[in-house]
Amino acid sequence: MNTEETNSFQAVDEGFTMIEAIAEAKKCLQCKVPQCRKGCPIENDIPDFIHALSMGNMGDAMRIINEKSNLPAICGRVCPHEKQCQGHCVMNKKGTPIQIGKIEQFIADFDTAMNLTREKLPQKDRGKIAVIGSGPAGLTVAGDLARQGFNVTIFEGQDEPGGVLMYGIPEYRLPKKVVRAEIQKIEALGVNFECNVLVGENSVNVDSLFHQGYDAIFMGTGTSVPQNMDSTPGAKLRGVSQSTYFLHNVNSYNEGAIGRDMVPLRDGEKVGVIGGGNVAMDAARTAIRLGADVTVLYRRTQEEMPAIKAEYEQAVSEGVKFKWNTSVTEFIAGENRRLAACRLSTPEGELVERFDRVFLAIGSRPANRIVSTTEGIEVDEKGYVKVVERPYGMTTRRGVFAGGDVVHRPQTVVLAMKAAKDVAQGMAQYVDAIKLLEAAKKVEEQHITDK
């Protein structure tokens, strides 16, 4: 990896220095009716933590912060703050909402830099629960039930937990330093992680981890299988691949995994990427950042665009250009079968661009590994796990819960956090009421015995 590249993916943002901190923490107005937690998926305890902050007390900031939250440091960077907490500060009115997303991660960051958390956890004796998948809703469970005295052990089907956090958000939007400070604090909690199990293949499904004597199975396996264009012609042409695939490969060369020439792209080719979520806008940028001409092909207008704002504005200002109401209605090869240019329709008219690559970044949808190993968890039409209310988040297979993306669809990662501490909840209630139905039983037979 030479120097250049390294640089260029260092975090954009290095975030608040102390004295910054508490200067921006000193703004908040502590309104009576705080808005900035309406805005919160999670109901984050935004005034509390802000407001300790604001004192010096940092180990109390955090415990506040731990009430709701277990990955702090993570969506302080990559929360749509402009959507959410931030976004609802009655000081938007003046232009200057409190950087709450960067007061988050300072206070995170310091607690990991000074290793001060001293949570005072409960023995591991109400439960045993088997999460698979760790990604934010994987993490989120197993925080939340470790916290609440259950057993939880992590399967993770890659060899370093994290999921979409240490795969899919690239280098300078999420550090992975930052990612593994806050797996180990997971850790911390009594968390148990096995990597390298592939729960569905070879002999570890939803079956052998009952009989392992779980009592109930999380299912966080997110939206892994990535959607494409088969129907256009000429999609299966080289040079034609899924952003998905590429952002996972650039993180393993960044963290000296692979070569250089396992990325599939070279110095200044022209790049298109087409999508407009985050995806795309985190596959266009770092395309720019290995020496790539972007440009971004969205379907639709920029307003409809559901990137968040901040990482559109940042992607124009790193050079990616965007066409708008631009589809490709075919990829037309050139030697060998490779891509040589898309065919486009474009509010102008229909054209031919020169492209040397394309990534896609079209959406997502949930493998089947898990369902099609496992009798009675009934999917939607397009693989969606169904669940239900009560207990919240269960599936149609008794002791088996799914949140996150596997049930809402690709969302943010505070949106499947949100999910998946109502899912947490849903498990701590089912887990208690079998256990006192088994010593309801267990009160029933000495009684008979004895008579």
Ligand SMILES: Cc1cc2nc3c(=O)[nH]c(=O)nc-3n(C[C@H](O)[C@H](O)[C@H](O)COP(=O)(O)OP(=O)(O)OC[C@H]3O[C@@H](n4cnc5c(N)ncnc54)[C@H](O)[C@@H]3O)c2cc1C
The other form holds:
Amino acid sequence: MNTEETNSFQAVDEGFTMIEAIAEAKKCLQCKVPQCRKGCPIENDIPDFIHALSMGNMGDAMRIINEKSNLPAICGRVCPHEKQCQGHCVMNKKGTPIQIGKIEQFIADFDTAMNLTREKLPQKDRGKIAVIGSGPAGLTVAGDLARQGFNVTIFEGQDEPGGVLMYGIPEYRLPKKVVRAEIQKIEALGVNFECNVLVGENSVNVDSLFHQGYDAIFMGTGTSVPQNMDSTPGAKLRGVSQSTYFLHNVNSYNEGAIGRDMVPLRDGEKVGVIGGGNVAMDAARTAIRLGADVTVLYRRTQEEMPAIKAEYEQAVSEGVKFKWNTSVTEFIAGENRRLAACRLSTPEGELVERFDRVFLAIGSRPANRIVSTTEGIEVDEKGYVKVVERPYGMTTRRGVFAGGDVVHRPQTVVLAMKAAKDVAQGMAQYVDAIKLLEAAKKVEEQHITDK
Ligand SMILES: Cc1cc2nc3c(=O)[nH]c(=O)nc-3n(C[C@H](O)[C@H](O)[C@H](O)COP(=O)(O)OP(=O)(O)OC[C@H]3O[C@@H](n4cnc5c(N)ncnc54)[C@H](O)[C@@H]3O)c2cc1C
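Now that you have shown the form predicted alone, what about the form predicted in complex with this ligand?
Next comes the full complex, this chain leading.
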């Protein structure tokens, strides 16, 4: 990576200093009925950890956070705070809400730097759990169940854990050293990680995991199959590719794992990004960092765009252009079946615009690798796994649970965590119940033998 590129991928927001964090914490009104907590999907005890911070009690602040969250350094950076905790802060009335995300980030980073956390961990004798996938959902189930005395192993298809946190969200928003530090904390709870194991391929599948003695299995496998535009003429041209593939490659390039030539973008290219969500913003802002001239093409209005507002504003300030109510109706070929231009339907009518490259960011859905190799896991017409309320989060296959994006469609990190926390409870109840029944059966068998 050249020096210019290195700088451009450095974290956009370096976070609070200690003095800034404590000063911000002291501004909190400690409301009797804290609205911020209501705005947090995992009901983090925000006023309590802010109070601890305001007195300089860093260990306490982290302990309070750990009661609800396994990934605070990540949530502090990538949650849509303006819609959640911070958006609910009563001080919004004065236009100065407490910067809760940055406070959470500060506490978690301080904990990592100083290695403060000292948790008393129970014996891992309550049951054996397999977690498939190590994104926010899998990491949350693993962390919660390890803390409750379960022996947990995560199976991850990639060569490093983290899911979208590691391979999707770019370095400048979520430094990989932060993701690795959070994962190390989960490992320190006694969770085992087996990477490069794609469950459903070769010899490892749901049945083989049960044969290995796992009492319950959690699927947190996300949505790895991106939507394509195959019905649009020219969609298979060279130069039309997926944003997630591009982001994955750039993350690997930033890590030094691959060369610049493996990143599908040359300096100075004119790039279109199709979509209006966070993935589109990440692709656009990443492409601009690599020297491209970038336009986002979104089929709806600015107001309807699902991306986090701050992401959109950053993209604009970095030079990304936007065309609203604009759809690509044809990818036009130049030499060697390479993309040369796009035919656009715009509010001003149809026009043809030159593009060297287009990245698609129009959604994704689950892969069927596990359900196609396992009997009894029902999915809906789009491939999302169906789950039941009791035991909470169990699929139609007994003992197999699921949560996160593979159930609820592409959402956010904290919503995947929220779903996973609830499923972890369902799994704990299920395993306790089967263990109890096993014990009862043994008593009965012993009684019969004794007679
Ligand atoms: C580019 C991008 C940017 C985003 N930005 C934000 C943001 O700023 N804020 C926010 O809150 N959300 C954001 N999101 C959404 C958020 O990242 C997801 O909602 C969240 O990661 C879902 O978590 P998950 O654990 O369900 O799945 P994932 O994070 O997708 O993790 C699934 C894991 O399962 C593994 N896996 C899949 N199949 C198998 C198998 N058969 N065997 C073994 N392992 C398997 C995968 O390799 C992966 O590691 C973004 C998403 C993307 C793609």
